[in-house]
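As a starting point, one isolated chain is supplied in structure tokens, in the form predicted alone.
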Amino acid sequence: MIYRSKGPKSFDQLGYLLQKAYEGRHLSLGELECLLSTRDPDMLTSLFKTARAVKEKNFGTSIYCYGFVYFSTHCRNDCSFCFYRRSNPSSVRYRKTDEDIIDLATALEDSGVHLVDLTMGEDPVLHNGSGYGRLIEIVQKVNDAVKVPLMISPGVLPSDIFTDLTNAGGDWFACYQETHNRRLFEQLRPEQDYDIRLLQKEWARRSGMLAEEGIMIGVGETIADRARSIQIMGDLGARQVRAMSFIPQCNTPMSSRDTAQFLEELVAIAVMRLVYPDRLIPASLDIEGISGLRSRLEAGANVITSIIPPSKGLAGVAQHELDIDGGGRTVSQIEEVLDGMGVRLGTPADYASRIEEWKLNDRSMGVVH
């Protein structure tokens, strides 16, 4: 069972920590374990109300979407809580080829979505010295193929790679560290390193792209946790922040594990909104599908994830038969979800706009090498 550390003690502690918040005032370690640690249901009404007030101060009525290219399920790693984790002779492999990678790639871009994410596990075939020039031409390729902004996904890199994923096209990279706690990502993730998979979000950033960071949520680490690295996510300079509830697989070392409450993952997106007012926050597809985005959204939240065209072979995602060869994890569904939210799809333009500007700013600052 999860340590819980005592939420707000009255409705005049919460209301001032959420006007706090809202005029943009730095909130401490204790004030983010307080916040995170709300059960009650009426001060979580306030607390998700708020969250949506700041995302709306901040980003009006838009909302932003990107679709998912899983192009290789291989993975040298051994994760704990992955379903494709190398020891798994149930997970599904495969490896897309060009053709079929530009198809989704397009495929999306003609849907509607905002960014393409192109996502791998750490393949063998590409981890290696000349097949991060294969990775690189994958990238190059896409990006020669679609007009739309690229997120790159492929685990763990050498820093001497990054320079070449920024210029055959990458503007985003995306690295989860799951979790902060050293001791607890040891056995998440076992015989990988804590701090270079930390490094690849600096690396990224220096490079040029934007970094995104990210948790799981309900896989053995307590609120003071989720507390820290909710700073430390801010520490890096992730453009883009995420909590994702743990579900569990079968064949992995934490297959009898429950699922994690999803209301634990409602709670860490609105704080997130708090405390990052002009970051990207998304509401995955991949935890609940299509029933789950609106209270995702309601918690803060203003990217949706892992949208991905019915019938075409993707796997890859936690959960990764959900609402996919029914069409739920298409652009034409979610607008529906957000028609009767009174919010809207931004346009390709507008996204784009704001990624060049936080780009600008981290070369302003120095931060691009």
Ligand code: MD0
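Just so we're on the same page, rigid core means the largest C-alpha set that superposes within 1.5 Å between forms. Numbering follows the first chain given and starts at 1. Note that this is a predicted model, so its numbers are computed, not measured. Compared with the form predicted in complex with ligand MD0:
- After superposition on the rigid core, the Cα of residue 89 moves by less than 2 Å between the two forms.
- Once the rigid core is used as the reference frame, the Cα position of residue 131 differs between the two forms by 2 Å or more.
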The other form holds:
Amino acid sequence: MIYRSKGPKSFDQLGYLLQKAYEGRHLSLGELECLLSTRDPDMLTSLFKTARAVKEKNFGTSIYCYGFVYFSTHCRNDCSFCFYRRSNPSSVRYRKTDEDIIDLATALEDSGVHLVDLTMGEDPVLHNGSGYGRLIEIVQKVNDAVKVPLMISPGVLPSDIFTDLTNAGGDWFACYQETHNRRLFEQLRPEQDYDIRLLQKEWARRSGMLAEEGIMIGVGETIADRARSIQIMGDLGARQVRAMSFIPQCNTPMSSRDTAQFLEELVAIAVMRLVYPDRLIPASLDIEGISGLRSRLEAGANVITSIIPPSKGLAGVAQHELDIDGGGRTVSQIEEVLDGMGVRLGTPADYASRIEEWKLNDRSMGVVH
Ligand code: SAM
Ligand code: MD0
Ligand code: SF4
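Since we've got the form predicted alone here, give me the form predicted in complex with ligand MD0 too.
All chains and molecules follow, beginning with the one already shown.
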């Protein structure tokens, strides 16, 4: 059960915390919990306004956008929240050919995305005893075909694969812990190792990739868990941090849970923005589709993820169909929303130079081994 007793008691208290964050001063765990418990409508307006101001101070009016290629939906794992868990017989299963993956990535690049996210379930064909040669080959082929940076979201890999993945063209490695409460993790990701999953982010950074970390909202975590996660995500050095609302999936153990209150996600986005002014924070189209874009950007997000080309037989994750074949998850649709908000897409060069600067910084700080 979420407890809310620690929300700001007055506008003075809220103003103090927002000012502190705006000036870049450290917020304690208790202060994060307090901000995460904000629910009064006028206080929420102030919270989101400050989060936007912090975003604009660091990123101006530039927003970035990611194409999503979920190229294999086969999975050996049985995550209780996921439609694609191995024991769901009604899940949509496909495995795209290398040619299909290249065509999809190229089409996304041509449509104007800043990055292509290559995502898969822990497909037993690609995660097999004889190594990860096929995965590396796919990444290399896509990298040869497109100029935009690549994100790889393959699930959990052994430590010795990361350098090959970086050399093949991986710029980002995404692997979300979902929660940093170990007990809850065991329920969400049964038979998976908490520590090995957490280490993925470190191994990725050591090999020269940037890391994305994330949590789910509405899976049984407390506000204190969310505050701790926000702190840990920062400590990991993740340059992109996300919060996504849980969407219940049929034929899964969590099918009869309530859908998360999307407001809870927006508050988490705003607090992450206050604490991490210069990191990337996604507004995923995979939760509420295109209709949920504006609220997420207004809460402080600055990267639109889960852009999916229509009618190519590609699925989303939390929303496997929503807005895909209707063309709602395309760059032209998001540009309409951005126009109405007075913001715009950044240039690919701007995006690429930002991430190159981060990589150089990691090298000069001795993160890369
Ligand atoms: N299989 C890889 C893994 O688990 O890391 C990569 C892809 S996985 C499908 C990507 C993420 O989607 C998960 O880590 C989780 O955060 C999110 N996700 C999956 N099912 C979801 C659901 N029902 N609601 C919200 N987010 C979900
Ligand atoms: C998204 N459906 O961005 C995608 C996915 C995997 N790196 C990302 C969760 O919402
Ligand atoms: Fe597999 Fe990823 Fe879904 Fe878990 S979240 S069942 S690892 S696809």
